[in-house]
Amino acid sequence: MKVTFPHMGNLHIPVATLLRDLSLEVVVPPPTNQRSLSLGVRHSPESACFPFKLNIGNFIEAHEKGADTILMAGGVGPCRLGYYAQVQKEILRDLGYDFEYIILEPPRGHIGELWEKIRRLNGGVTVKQVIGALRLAWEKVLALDAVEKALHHLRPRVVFPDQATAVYRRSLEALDKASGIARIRAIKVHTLDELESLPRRGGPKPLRVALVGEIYTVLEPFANLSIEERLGKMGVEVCRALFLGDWIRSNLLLDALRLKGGMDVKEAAKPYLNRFVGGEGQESVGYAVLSARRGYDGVLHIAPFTCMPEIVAESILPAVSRDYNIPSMTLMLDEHSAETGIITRLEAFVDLLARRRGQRKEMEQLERIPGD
């Protein structure tokens, strides 16, 4: 059995670690690229959403490297993720790819079902072995999240943003290879120190923009045209609403115990959207509200084209912008998204935020001037 799975940001690092520690042979697909997209678009229904198509491309490229088993997440609610695996399985079978599919549905309190699927991967695995593998993978998730948060904070503040990006990429390679918790923690500390040591630029504080939206397009740089890096180079601090650890806590850990996470976000969304609409639709609205309350300069909402939960969020965000006086912009992404067009819209949005900040400062200075 040679197991593969789709890319989503840096998810491949902890997942590959987990599977290898369960004594499985892992085939990580090549990083999602233009060929992955071309393959996915060619063999997917035109109406399928962007992540679906990129997943198909990942699986075909993994098959070319010898993979014969696909590990795929399931889903609940209106989001189409819930039937990705079934449709993808039929498409790949029609193309002559004889994959075995193992679908990991959200546990929803049924730990036994998850355990049975783990045993399907490796019948000889012990509880102790699973716990050890999970601990190591989770430690990598925590390290990745910490490094990414530091990168987002420092990239717009350092003299040479590309240096910060280079440090980050070296840390990804090191974390991928790390085989012990002590080593993982040492890499994290070293990376954070290295980022902090980079020379800083002077000038005003960077603009702060909240990045909200559907989890795949938020986390996968190929899908979002490396939007975080582009904004950082424009002098903008990206405050991402969701990180890998948040997604795992909500969809696996808390769900397995039938606990609800992110209640502060859901409470913030309530006046505008008081029910689950699938995916991260409710969270997108809630994080936009919280970001406005925290004094962010703007909200950038990204999602796959035709994503129903995010279309609901998109229709609500103008009301949040109006009520909290915070600009927001939505980018719907698919295989037709043009890099030049996205950059132009980002530049215009950043210019708008900079002008608004300048106008606020002028008003504050006028208010401090004593009257005649």
Second form
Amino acid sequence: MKVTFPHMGNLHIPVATLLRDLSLEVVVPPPTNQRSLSLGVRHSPESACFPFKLNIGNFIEAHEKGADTILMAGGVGPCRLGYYAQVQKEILRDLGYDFEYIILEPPRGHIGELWEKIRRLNGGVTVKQVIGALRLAWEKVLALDAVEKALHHLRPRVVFPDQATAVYRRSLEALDKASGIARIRAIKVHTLDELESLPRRGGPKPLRVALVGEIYTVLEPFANLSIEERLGKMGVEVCRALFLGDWIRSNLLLDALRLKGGMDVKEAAKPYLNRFVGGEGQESVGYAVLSARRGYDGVLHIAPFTCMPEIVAESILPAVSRDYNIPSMTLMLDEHSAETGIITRLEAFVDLLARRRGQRKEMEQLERIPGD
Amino acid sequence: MRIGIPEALYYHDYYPLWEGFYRALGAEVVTSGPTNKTVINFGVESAVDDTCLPVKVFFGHTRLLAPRVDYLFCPRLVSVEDGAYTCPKILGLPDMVEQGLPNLPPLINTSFDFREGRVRLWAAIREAAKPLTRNPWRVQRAWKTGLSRLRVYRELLTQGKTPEEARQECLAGARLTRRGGSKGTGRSGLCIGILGHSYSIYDRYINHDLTRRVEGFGGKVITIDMVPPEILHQEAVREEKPLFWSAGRKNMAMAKYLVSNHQVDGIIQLASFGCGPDSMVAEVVERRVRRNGRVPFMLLNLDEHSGEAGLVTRLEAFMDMVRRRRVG
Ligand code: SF4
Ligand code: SF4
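Return the form predicted in complex with the partner chain of this protein as a structure block, the form predicted alone having already been given.
Then the entire complex follows, led off by the chain already shown.
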């Protein structure tokens, strides 16, 4: 049995570690690329969500490398993710790919059931082995999130943003290979040091933009046209609310409906959207409000084209913008999104934020001039 | 007091219930009338570009109705049965409407979640009645009236009446008469199954009068509402993972039922542009029907730009093919 799974940002690093430590043979799909995209688009329904299409591409490319079993997250609705696996099964079957499926369903995704699934993958596995593997994988998640956060903070502040990106990439490789908790922690500390010691540029504090939206699009640079890197290079600090660890916590480990996002986000969303609408719709609204309260300069909302919960959020964000006087922009992305168009819109948005900050400064200075 | 009910989304499924309920409470019920060009234009203007056609249509109806009523009925239908939702956008509908349309009268945006048990449901019903009365007995009586209307309406649909006919008869005080299922399909003529959301099948403006056209080509139409719900339910629970969208669940079950019972000569699946559930459900239905290979299948995608001419041409070709298959 050779197990594969879909890509989502850096998810493959902890997942591959976990599966290998359970003595399974793992086939990590080639990093999502132009070919995965066109394969996915060709074989998926046209109005399926973008992550769905990229999954299909990943699976086909993994099959070419010998994978025969797919590990997927499930779901209980209301959004499409919970039904991805069923539809993908039908498509891959018609294409003649004969995969086994292991679907992790969240609601009853408690330890007992998880255990059963693991036993199905590898009958001889011991509890101790599983716990060890989980700890190692989780440690990697924590390290990845910490390193990424530091990257977002520093990229707009260093003289050469590409250097920061390079350090980060090297760190990802090292973390992927690391096989002990001590080693993972050492890599993390080393990377953070390295990032910190990069030469800084002076000048004003970078603009701060909150990046909210559908989790796959937020986490997967291929899907969001590396939006964080682009913003970083423009000297903008990306403040992201959701990291890999948050997704794993809410989608795989805990009840997806109750513990997601935390209470403060829900509270903040309440006046606008007082209920869970699937995916990250409510979180997007809540984080937009929190970002405004924290004094960020703008909110960037990204999601796949036709994404249902984010369309709800998109409909509501203008009200948040108006009430809190914070600019927001929604980008709906899919295989048709033209890079140049997106860059133009991003640049215009950043310009707007910079102008507003300038105006605010002037206002403050004016206010400081004592009256006569 | 005038309560406005937009003729969109779940209107075709539940109208007699809401109408019966509010009339019994002494309100005047005002509807927005069938979809037309103005409705579409209003909807396209007011709703976000990226949303599905049916939500745009709902926005259009709501905008049309808003200046004419004291309250707008825009409930949050979270779930209408165990183990299933409606759709994320329906869950967020009142919020989208509230933020997206200016100058609205107060909304009746009660959440209905049929999974939460009788107590919660009862609380919701009372909340929906609040603008008119707080007297629980009156509310209960009104709800019963509404429900019995709905039952008659559904029965009439099962018998093959169109929603307009069924509504008329309900209004005229039709009673429940079990005629033992649908009038047999009488397999002499062609029979075409039409699948999709009720708001795709019954909105004649959106689907360019599909049902009439099929009938014009000599086909008899069978829709989801003409099959007894119990039968569909049995089919639905046989799925390996039953769908968690009510409409999708019925749609899928209906496809299975039609294919396995040799009930139809062709299947037309309607899908709305930008509809999340449709993108998944229609895909699975299409693959299964084609794999089975016995029943011709056509997928019609509806959007605000889909032209009438294109639809007619495709339908003509499809009906031709169906007829040939039948003879051959
Ligand atoms: S949240 Fe958006 S991308 Fe995810 S399944 Fe739902 S519609 Fe698709
Ligand atoms: S089910 Fe489809 S058509 Fe209906 S509201 Fe949801 S996305 Fe729109």
